[in-house]
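Listed next as structure tokens is one chain, alone, in the form predicted on its own.
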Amino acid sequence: MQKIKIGVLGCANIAARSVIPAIKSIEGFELVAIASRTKAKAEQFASRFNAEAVEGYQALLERDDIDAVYVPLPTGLHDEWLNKALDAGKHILAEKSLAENYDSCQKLVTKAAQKGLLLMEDFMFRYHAQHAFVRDLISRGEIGEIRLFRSSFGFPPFPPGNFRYDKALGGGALLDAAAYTIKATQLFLGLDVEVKAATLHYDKALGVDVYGGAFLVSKQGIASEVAWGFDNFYQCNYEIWGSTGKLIAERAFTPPPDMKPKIILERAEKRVEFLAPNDNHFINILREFHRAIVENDIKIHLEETLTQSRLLESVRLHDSTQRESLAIH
């Protein structure tokens, strides 16, 4: 198996908890170095994973012994550092959302395509086995024809000072929680969905959106109703309503590796609860990242990244609350 040498830009919790252990478990990767803005933090973090500590993100990008980078930095820092990573000739796996706006994403995708580099958004959930389990039930006709997709992802407020509340760092629920529900819509209805209506609710003191919802429609006319938030009762699910039944995935986005997610099938004559296989979606997406680099199969990932950003931008443009505010003024 071809070995890809990888570096990490930043010392985020998700990197330590889930992504770096997954990198270390895959034979096709060699974790070379971890960078932080300070030498002390880089050394403390890198020592946990037997990697070299590097002071400064640029210093890591300038290394010739690194083929790819994993970027767990907040979205607000992506435009600068993803551009610099591409300029340095590195393949990129970046945390979601990949860009603050469509213009930034479009420029990044264009640059990646011109350089023949993989730019991939870390939507790990889509590589979990439970979604293949759901698709198999649908293909067997268990719910008939799909009539509606619904998804909710939200949680109670984070502690004050969390980066998700920082506008300068690309904060807000749309680029965070909403991104999952929008991606899940595409997983089952396709990339050609369009936003028809949306609403975003802002915390005026913080200057970021904290909850919202949207209505999307596929080219085939199938609707998707999605909702999200940072000030909500916890939800992490999707529901697929069909002509003869309904499927519910209760832990759609964040099942830990040892969990067998529950899938509920409801029909007029029965209600069945399945336990889908437990799986590690962090390992699975890294295997896809490796495969796409080795096989130079980057086009679909660039297309998916651009489509996701376009839809998030469209939610903003369709925000009824914002339009009403502009109309009043």
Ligand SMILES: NC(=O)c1ccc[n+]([C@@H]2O[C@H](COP(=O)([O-])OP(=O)(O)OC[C@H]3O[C@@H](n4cnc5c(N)ncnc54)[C@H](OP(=O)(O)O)[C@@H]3O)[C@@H](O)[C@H]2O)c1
The other form holds:
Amino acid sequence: MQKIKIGVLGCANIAARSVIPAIKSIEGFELVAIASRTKAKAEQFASRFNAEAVEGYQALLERDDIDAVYVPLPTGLHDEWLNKALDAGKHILAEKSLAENYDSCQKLVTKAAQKGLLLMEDFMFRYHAQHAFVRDLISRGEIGEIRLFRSSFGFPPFPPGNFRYDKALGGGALLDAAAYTIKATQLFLGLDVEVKAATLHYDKALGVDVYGGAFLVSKQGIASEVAWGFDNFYQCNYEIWGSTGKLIAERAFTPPPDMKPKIILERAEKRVEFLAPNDNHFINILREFHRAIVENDIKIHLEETLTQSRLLESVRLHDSTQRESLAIH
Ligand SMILES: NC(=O)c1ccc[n+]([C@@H]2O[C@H](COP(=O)([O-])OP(=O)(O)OC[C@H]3O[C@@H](n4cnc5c(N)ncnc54)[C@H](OP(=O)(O)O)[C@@H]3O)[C@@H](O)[C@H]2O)c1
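Please give the other form, namely the form predicted together with the named molecule, since only the form predicted on its own has been shown so far.
Entire complex below, previous chain first.
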């Protein structure tokens, strides 16, 4: 199997907890180096994973022995570092949300396409086997025809100082929790959904949105109701309501590798709780990242990235609170 030599920009928690262990556990990658803003942090982090420590992200990008980078930086830093990584000829797996706004995303996608480089957003959850399990129940007619999609992703507040509360770093719940529910909508209703209404609640002191909701409609006229937040009772689910039944995925976005996520099927005559297979979606998305690079199959990922960013931007444009304050009707 072709080995892709990979580097990491930033000693992020998610990198240490899930992504680097996944990189190390599969054949197609060789973890070469990890860069941090500071030398001491890079050394401490890289030694845990038997990789080379690099001081400064640019120094890592300048290396010829790295084909691809994993970028778990806050979204507000992506425009700068994803552009630099593409300029350096690297394929990119970037943490969600990949871009702060549609303009930035479009420019990055255009550059990646021109250079023939893969630019992929790390929405690992969609590579979990539970969604294929749900699809299979739908295709076997267990809920009839799909009438509505609903999804919620929200959790209690992070400690103060977290980058998700920092506007300059691309903070806010829309680019974080909401992004999952909008991506999940596309998994079941297709890429050609449109946002019809939305609301974002801003923390005025922080200047970032902390909870909200949106209403989307697919080309076939099927609706999706999604809601999210950073100051909410924990929810991490989707529900698909059909003409004859309903399916609920209770742990839709974050099942740990050893968990068999519960899928509930409700019909008039029965309620069944299935346990979908446990799976490691961090490994699965890396396998897809590897395949797409080796087979030069980048177009679909660029298209999906762009659609996601367009929808997030569209939520902002439809935000009823802003529209009211700007007197746009
Ligand atoms: N896909 C998923 O399942 C998942 C889950 C959680 C988070 N995420 C995403 O992954 C990314 C990282 O999240 P995390 O929770 O792991 O964050 P984190 O631990 O705070 O890591 C962010 C990293 O960015 C670097 N950085 C550079 N400039 C920074 C600045 N001004 N402020 C803060 N950090 C800065 C730091 O690396 P150095 O100091 O080493 O340079 C830091 O370690 C985010 O985009 C988040 O949305 C994805």
